[in-house]
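As a starting point, one isolated chain is supplied in structure tokens, in the form predicted on its own.
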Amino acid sequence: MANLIKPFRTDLHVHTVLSPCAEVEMIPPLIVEYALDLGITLIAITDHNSSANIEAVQKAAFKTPLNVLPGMELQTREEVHSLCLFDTIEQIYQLQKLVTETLPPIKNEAEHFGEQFVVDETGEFIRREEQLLLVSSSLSLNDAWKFVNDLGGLFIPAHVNRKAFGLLGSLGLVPTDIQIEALEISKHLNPEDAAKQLPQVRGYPLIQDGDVHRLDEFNGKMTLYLEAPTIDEIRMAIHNNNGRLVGFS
């Protein structure tokens, strides 16, 4: 019998109490807790440069109506920040060693940029990163992007719509010589105005995330009509594909 489409009410930009420009509160049980009260049903963890707290929020939903991605934040050396979104820890552990080998070696001062805490699924704490996540890898954004897609990912850049950390903000383009496949706008900015707004991003499919740093940052004006929470199927969504649909309220 066929999967049945349905809709996933999705934010894929979600950031745990590891990216030290989150707040306190966004610990596994919390997220998850927050997310399925606004009726979310797909969310990627995706903090800065970093994939220690993934599986403590994946954990923490377990057995519950809510499927978590395993994604980062990538800054890479335009200071552009991207989107590495994959199906397993397995991948996105993959990226980490490469990410954790190109970021220079500069120790977090946590009074200055914020607490990086690692933590449990119960939120409990286990350690403090020590390595400053705010930081540019070496990676520039073809190698990041080659790198994803080779891993099977999919790399999105981050509210393209900002002026710091955004790609136009940064490279004033959409880079021809890569195949972007999606570009992701702040929730400030519904996709129409974007389009209007925004003449570089005319012609690229968009979604639309929280970039959620507390929580009631989270977004959910995105579902997904999807067969299953994959990066195939979300893949296919994005390009109106197979009857799998993006769809904004």
The other form holds:
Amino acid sequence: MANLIKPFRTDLHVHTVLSPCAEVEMIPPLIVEYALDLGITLIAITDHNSSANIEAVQKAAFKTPLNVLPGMELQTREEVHSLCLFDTIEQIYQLQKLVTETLPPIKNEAEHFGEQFVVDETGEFIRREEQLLLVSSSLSLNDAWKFVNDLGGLFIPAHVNRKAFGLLGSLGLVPTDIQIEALEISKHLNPEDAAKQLPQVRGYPLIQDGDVHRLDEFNGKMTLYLEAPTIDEIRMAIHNNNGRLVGFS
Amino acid sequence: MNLQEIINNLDLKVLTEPKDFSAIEPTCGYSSDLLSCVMAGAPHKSIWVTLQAHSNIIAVATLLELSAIVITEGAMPELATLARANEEGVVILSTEKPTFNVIGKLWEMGFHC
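Please supply the coordinates for the form predicted in complex with the partner chain, as a counterpart to the form predicted on its own shown previously.
Then the entire complex follows, led off by the chain already shown.
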């Protein structure tokens, strides 16, 4: 019997206390609680260049209606941020290995950049991440796109409308030598206005997330209509295939 | 001042196909690594100094008919990017020096605008 297509209120861009710019309140149990309060049932954890808190959030969401996908907000050498989204923790750890090898070895100075905490599912401190995460990998956007795609993941340039670290700010145009499937816009831009204000995004499917650094930053305006919370299904929704779709409220 | 003099004085490596650089006179100079700023700010037919080597630099150079792009700090464009530059007639020059030194040297040579 075929599964039914169901609505998933979704935010695919959520940071934890591992990201130096995120608030200390971004711990697994609170992320789960606040997402569910807004009726959000699908999130991706996307810390800067890192994946060390994903399993903790997945554990915190266990036996709740919240689905947690493994992700990363990767910063490539063009100073562009992109969401790399996967189905499994094994996939993200393969990307992590490559990213770790390509980050410049700079130690975090918590005073200036913020703390980078790895925590357990209750939010208890495990360790400090020493490597500064707010830096560019030496990977190119094109190479990162290919690696993520080959792994079966979804590669979506993040907050493309933002001057700092957005694709359009850094690179002016959407590159056409790789197949970018969708673009993320920040929550302050109405998806309907995006194409009017930014001619470069015309023709590209858009998603909108909260880029959640604080608990009150969940967006909750995007709903994906999917049979199941998987990358394949999200890809279909982005391309408006087989009845899957992306809706904004 | 023509492009050949600039290439000689700054000891720039020519990454794209050779042409008569002495016939190219950059109108002015510009520097930024944010392509959105370059599109908005670089004067027509100017020379652009940047360490951005992503393939989108070709689209920007074509749009503004830039005289040349100087890529600094030894950043290397992909071969496909250079092929596209040749197709579009965009001149790409390279140096190991940082952007600051390149612009300083241009100024010292009397290239003001």
